Every structure is written in C-alpha cells, then in structure tokens.
Amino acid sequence: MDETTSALDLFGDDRAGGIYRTAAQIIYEKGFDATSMTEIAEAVEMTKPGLYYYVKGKKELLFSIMRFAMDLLDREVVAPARAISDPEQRLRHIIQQHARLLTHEAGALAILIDEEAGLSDDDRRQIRRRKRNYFAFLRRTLEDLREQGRLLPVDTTVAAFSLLGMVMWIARWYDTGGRLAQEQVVADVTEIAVAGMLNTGAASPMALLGTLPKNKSA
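Single chain structure for the sequence just listed, the form predicted alone:
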C-alpha cells in the first residue's frame, strides 16, 4: 500500500479490517515486540500462510495500523475542524472528536504513542511528520485563542502536549464494559480540557492565595 492510498479503505474491508483491528488490540495490550504473527493468526482463526495473504510482514502491519489511526484523525478531527473559524469551538471539536475516537478505536490510536520503534526508518519518518502536523494544528488553535485574549497565560506548546496527553490517556483507563458510558466520558473530558485552557476573567488559584489573610503569629 503506497502513501497515497488511504488506510481507511483497508480497514473498511470486512476480512482485512478484522485482522488489522485485532492485531492493533493485541499490540496495544502486549506491545509490538511481544506480539507474534502466529498469535495474530490464531486470534483471527487463520493459518499463518493465510494471514500473510493480507499482511506482508509485522512491520508493514504496524505501519498500516498507524496510517489508519492518522487517516482517522485527519478525517474525523482535522478536516471538520478546519471549517470552524471560532478557536474555542474548534478546540472543543478537536478534543471531543479525538476523545470519541479513543472510546471506539483505542487500539489503533493508542499505539501511535508507544510503538514507533517497531517501524522502519522511512515509515517512522512518515508517521512522525503526520503527528507533527496534527500537533501544529492544535497549537495553532491555541495561539488563535491567545491572540483573542481567551487563553490562559500559558505556553502553547506546553498546553498542546498537555491536552494530547490528557486525551490519549483515555485509552489507558476507559473500560467499555464499565459504568461510564462512552458519550459521558467524551463530554466530561472535553469540558475539563477546554475549561482548563480558557481565560474567563476569573482570578487564578495563585492570585487568590494573595488575598488570604496572613498568619500574624508566623
């Protein structure tokens, strides 16, 4: 599969998509190095030669999964967000949609962070370039907020990394079979993340400390 072909098409195929999604979940749970092609073949009830009909090799498999994750972010998060002129609403959309994807495609999106080392050098450069572009888009949104005086006095690089860390951590703790519904998690994370960035004019916690009475016995 060349770089111009969307991995979304691959994952949309019933058989191939099932293989790649299963592989993504196993890699997410066990790690790339600890996952074998034999294990993936058994999980999808195929022979190993049958698996290689769909997958050229383990590194190619990992790259396809990561391309799928980035294609998904581009389609569901970035493309719609570009049409939103208001930076606060754009930020809300970015966080909301990224969080929503993580409650549905946790395996594929989560391994974007941890498994780059398993890629070939060329494939790693492609994925890193796309991740940098996504990060730059989020940071530009925060800079737009700052230009309008609506962002807290924080560094936009620190803020962007913090937001991504918060959203990506959903994959580590969210249990689809637990008491929290997916949309409740998405809504709560979005509210917490966006509210934590906005300058609403209220005094900050540090500023409030200065208004407390001093201990005269000190």
The other form holds:
Protein chains: 2
Amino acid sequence: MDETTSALDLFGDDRAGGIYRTAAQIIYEKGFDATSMTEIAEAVEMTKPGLYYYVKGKKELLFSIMRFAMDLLDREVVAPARAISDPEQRLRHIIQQHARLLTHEAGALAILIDEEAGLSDDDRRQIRRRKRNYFAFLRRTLEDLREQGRLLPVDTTVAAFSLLGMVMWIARWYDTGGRLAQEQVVADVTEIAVAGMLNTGAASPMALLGTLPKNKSA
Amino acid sequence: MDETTSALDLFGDDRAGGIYRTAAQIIYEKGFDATSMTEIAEAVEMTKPGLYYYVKGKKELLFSIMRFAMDLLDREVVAPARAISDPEQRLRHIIQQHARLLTHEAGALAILIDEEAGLSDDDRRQIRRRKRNYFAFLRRTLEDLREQGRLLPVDTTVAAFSLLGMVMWIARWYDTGGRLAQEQVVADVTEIAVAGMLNTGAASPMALLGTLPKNKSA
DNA sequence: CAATACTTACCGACCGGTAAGTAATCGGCC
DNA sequence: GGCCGATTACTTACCGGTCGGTAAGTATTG
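I have the form predicted alone already, so could you send the form predicted together with the DNA?
Up next: the whole complex, starting with the chain shown before.
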C-alpha cells in the first residue's frame, strides 16, 4: 500500500493521484497555457467533465501541483538542512538534495519554477511566500558562511540567486535517459556551486586585472 | 540617425521596429501564450488587422524577436570573445557580457530562453542550432581551461549548463529599479561563475567526506 | 490613379467550464 | 436473499468567450 514507485510522485496511487501526476507531467512538457483540460482528461482516459469530477478547475490543479512540489522541497531539502550547523556542509546539502530531486523527476519541481503566472492572486501569494522562505534560508546559510570569513566577497542576494539559477536550470537541460548519470550531474553541480561560493584564499588575482570593457565607477 | 537610445532595442525606430520592440516587452512580461495579438496591436495604438499589415503572424513575430536576440548575443558576447586567447579571460568575458545584456534590458534575451515552444518546427530548429553553437563555444572554452589544468574536475557539459543557468536566471530575478546596481550584479555573478569553474588547488577536501544521506549504489 | 496604412466586420476553432442524464455499486432493511 | 434509494463515477451535449487570422472597404499620400 505504501509502495512509492519512484520516491517523487507519491501524490497518492488512487484516481485523484493519477490525475495530478499525469497533469504535472503534461504541464511540465508543454507548459500550462498550452495544456488543455481535455488533453489532461484524455491522458487519464476520461472526458473533460469526468476530470471535473475530481478537480475544481485548471488553476486549482496547478496550485495543487505547486503546493505538492513546495512540500517536497521543504521536506527533502530544507528540513534536513536545518539540522546541519556547519554552513558549508549545509549549503552542500541544500544544493545536492535540490539537484537530486530535479534530476530524479523534474515534473512538479519544474512547474513550481515556471508557471507562477497561471495561479490566482491568492494562490500566487502563498507560493511566493514559501519560495521567499526557501530563498531566505539559502541566503542565511551564505551569511553564516560570511561570518566565518569563508564566503567570496559578493552580495549574498546575488550569490543565492546564482545558486538557485544553476540548480533550477537542471530541469531544463537534464535528460533522464541521456549520457550523464544522475549521480554525476548532482555531484558536479554541487562541486561547482560550493566552489563558486567559497573564498579559497587564492582571492582570484585575475579579477583585479579585469577584462572589464567599461569601468564601473570610482 | 544612429542614436540607439539604450543599446539593446535597436530593432529600428520605424513603425515595424516599434511593433517588434513593444511585442518583445509584452511577451517578456506576460509570456507568449498569454499575450494576444489584439493586446500587442493596442499597445502600438492600432487594431489587430492593422498589426497584420506589418506582421505575418504570431509565430513569425516571435521568431523575429528570438532571431534578433540571438544576433545580439553573437555580436556582443561571442564575436568579441573569440578574439581572447586566454581561456579564463575568455570565460570571464562571456559571462560578464551576457550578464550585462540581461541586466541592461532583459526583454528579447529572456524570450529567447523561455518561449521556444511557441515557434514553428522549422524556426525552432534554426534557433536551437544557434543556441547549440553558443553552448559549444562556452564548452570549448572550458575545455581549453581544462587543458591548462585550471578547470575543476567536473564534466564540461554540466559545467557549461551550470554557467548558463546562473546567467540566464538573472532575467528572472533582477529588477532594474531595485536595490542592486547593474554593475554590481554583473561583477558578482562573474566572480561566482569564474570561481565555480577554477581549480584553485585547494581541491575541496570537504567533498570527500560527503554529506550524502543516501548511498548511490555500490 | 495607385500604392500605403490602416479600419470595421467577421470567421472557424478551441478554450474552460457546466447542466443534465446514466450505469454501476453500496449500505441498509425486511 | 432480494429489493431500494443514495452515492459514486462518470458521459453526451452544450455554453459564452476569446483566440489567430482574413475579406473587404477607406482615408491619405505621392
């Protein structure tokens, strides 16, 4: 009864679960606007009104998928990370686990990233609040790193967004059946991310020479 | 006659140029699917058939915007980078210039990233080919860095995508009117990107300890 | 008179969503 | 065990609205 096939899509193995799972997959592939309710219905071998027996509307469907993804992120990434006191190890865990979720099964996680525009105002507020919390957690980790003098001399907001971009992007390019193994992608991205944050003491002498074609100011 | 107001939107200052420029802005803000031709027409103070006097169709409009963005990228980022022989400096230039374009005016560049699905099959093939060329150029730069023993021990494909993700993401979060100055964002992202690629000799001892909560396999 | 730069009026297709009906299943009661 | 009404899980038929796109006409300009 608890046989969660692939760890991610544990939306439930009843009819409703299958609908949300299928919808997430199609929306991920084609985009929210380009996906019709009829299409989702047919993918679960129903007619559209049959689908509406389970689902209130298209927006509610999207919100459910995004809330599920956010729950997953909180449970698999944030919650365990909170227990790690060393900021470098905590950072490493966040990137690694987030990357692991994205390579394992992008669906809902990728929708969470891209389809905010499809939500109602209230729903969007909720999702944004949770995203901000995640971002703040990541940024705080970088600030902890800074306090120990281990962070590169960069703005923590820019740094946090850079990390997120790197990780989120995985959903766009990683091909489950491709040449690269999930473990390698996760490991490499984690290394790059951590290396990009750490003040290695080398202090990047090249940066001072500067290839800057335009001087910034003073 | 050559007074290019803000360096980016030099689509031309005639009527057609204004249409493409306005369309790019609206599509950037609302997404391609969610933007109607009527909406674009009204933004340039016309009716929809008036717009069709200048434009063949919605897909052609999108393709023109993306081709423009790709031209811009080739001219401002790739072409000058080709002249730089040192791979670290070349890498620095690519990231810096790409980031500069994105912070300066996201519009067309961001559409290039996100709206591939809206293209016809032929147009998509063209855009993809050019994107692949850009990616290959970036990856080759990393391989040059590797030959000199200066690249982290990571797969160059993963590394190149990580760089792109970091940079592309700027379009999603950077607010032109916000707290952070363009120059600082460009500079910080560039530092993080380069630091993330370089083998600093420190060799990241933490990586070997591993925070891995689940063993991958054998 | 012809080309340019549009407008009003309209088209078929498809969208999200619903009203109303139906076949199968179920608990409860004699 | 057999019948019954309610609930479950749908279906067919349809709605108003919006979309991309077009046919046909018109005012302005050279």
